[in-house]
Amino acid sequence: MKADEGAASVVVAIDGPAASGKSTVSRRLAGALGYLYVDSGALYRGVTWAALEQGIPGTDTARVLSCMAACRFAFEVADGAVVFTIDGFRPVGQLRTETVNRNVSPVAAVPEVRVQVVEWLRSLVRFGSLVMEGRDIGTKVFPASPFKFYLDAAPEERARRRHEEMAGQVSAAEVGESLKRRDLIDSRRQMDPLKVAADARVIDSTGMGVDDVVQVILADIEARRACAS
């Protein structure tokens, strides 16, 4: 499937815990529909790897919003995504580091940081259609969207994959307790808290692979789709 040309914008929202699989498998989601792609989440650790740049820790919230006000954030596609530039700067890598790990939950928390990143999130459909991946995208970002996803796996197979990624950095076991302080932090947060969208079509993950995911998702896009017309 292609995205349309001419044709509105399109918002495939992906929502799910960390180390679920939202992001390689919203990539490669939207590589086959033609979409760009969104890593909601790369923006809040975007405010947060610059306030840490100043020295300013995740929980000095008046120091984070005064830091955030007075950065530019500009976006553009590259490479199949939209992507951000801070002050004329692009964090990728330095968005990843442990540091940023530890300071990002509380940054996310913060209400006005969450209003800032929504309204941006939003902005992006300027650009084209696009499958975006975060953990209030079908809740909050887009409630609109009729292609809501909530992607999952059981919590040991989320904790190889982020053990995985992180290259041995950290053991296993400290992985797995990092996921499951995020987990609890993210359902209860005051503002926006991950959950599922009442509409959303909810995939276990585990045991499957990226491509199988991928499928699941596109069979049921074109199902809805057919529903509609």
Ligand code: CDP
The other form holds:
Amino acid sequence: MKADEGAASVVVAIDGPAASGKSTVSRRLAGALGYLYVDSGALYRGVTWAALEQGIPGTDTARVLSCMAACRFAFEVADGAVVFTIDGFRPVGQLRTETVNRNVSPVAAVPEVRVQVVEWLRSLVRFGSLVMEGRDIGTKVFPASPFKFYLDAAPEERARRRHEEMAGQVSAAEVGESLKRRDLIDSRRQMDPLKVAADARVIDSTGMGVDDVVQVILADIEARRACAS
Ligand code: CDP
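Cool, the form predicted alone is there; where's the form predicted together with this ligand?
Every chain and every other molecule in the complex is listed next, the one we just looked at coming first.
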């Protein structure tokens, strides 16, 4: 990447806990703004999935790191998003199984994994302006972004949404427990834990539809732009 490449790109940061509606909202928002959508969690899931494929559990840090170093991650634009391939294969459904869900937070807590993923994420501005969702986008990946949002929702609503998405693969109670476990690891880990950026706008989406949330964010971006000009 050249020194000034991506300098004109704008990044909208959308952070929040698991199943708070970030993906759907971020994708729709990116479409409305004409920006590219980036799912940062997919990269942590990708590292986890690649390791699991080789029989390496998420808790075997040394082997997870060797596997990450040996895999070739490449990025490209598809369907309004920046997506990635691992050794030429683009995992999609493979990233969202319950096995990956169980292993991803321990993997994402490993400092070396975070350093690598943050480097990849920062490099994506070379593709243009982005709506990037995750846990630490406003606090760590793009702390200078003027547009930061933190999406939350009541735990029961998040569990219900995720259970619907997973189409009966696991019970509602298991989904609730799995989210709780991940939230705990994500907010307690030492490096870049999930927390609200001081200058983020917090949106509690409990009982709100996707379009309502997108409208609130678009209005806020417009207001901040008007203030800045
Ligand atoms: O879609 P969901 O909210 O369930 O999770 P995700 O965004 O796919 O992220 C999966 C996991 O990756 C999270 O539980 C975190 O452990 C980790 N993650 C992270 O640490 N930092 C990010 N910026 C994004 C995800």
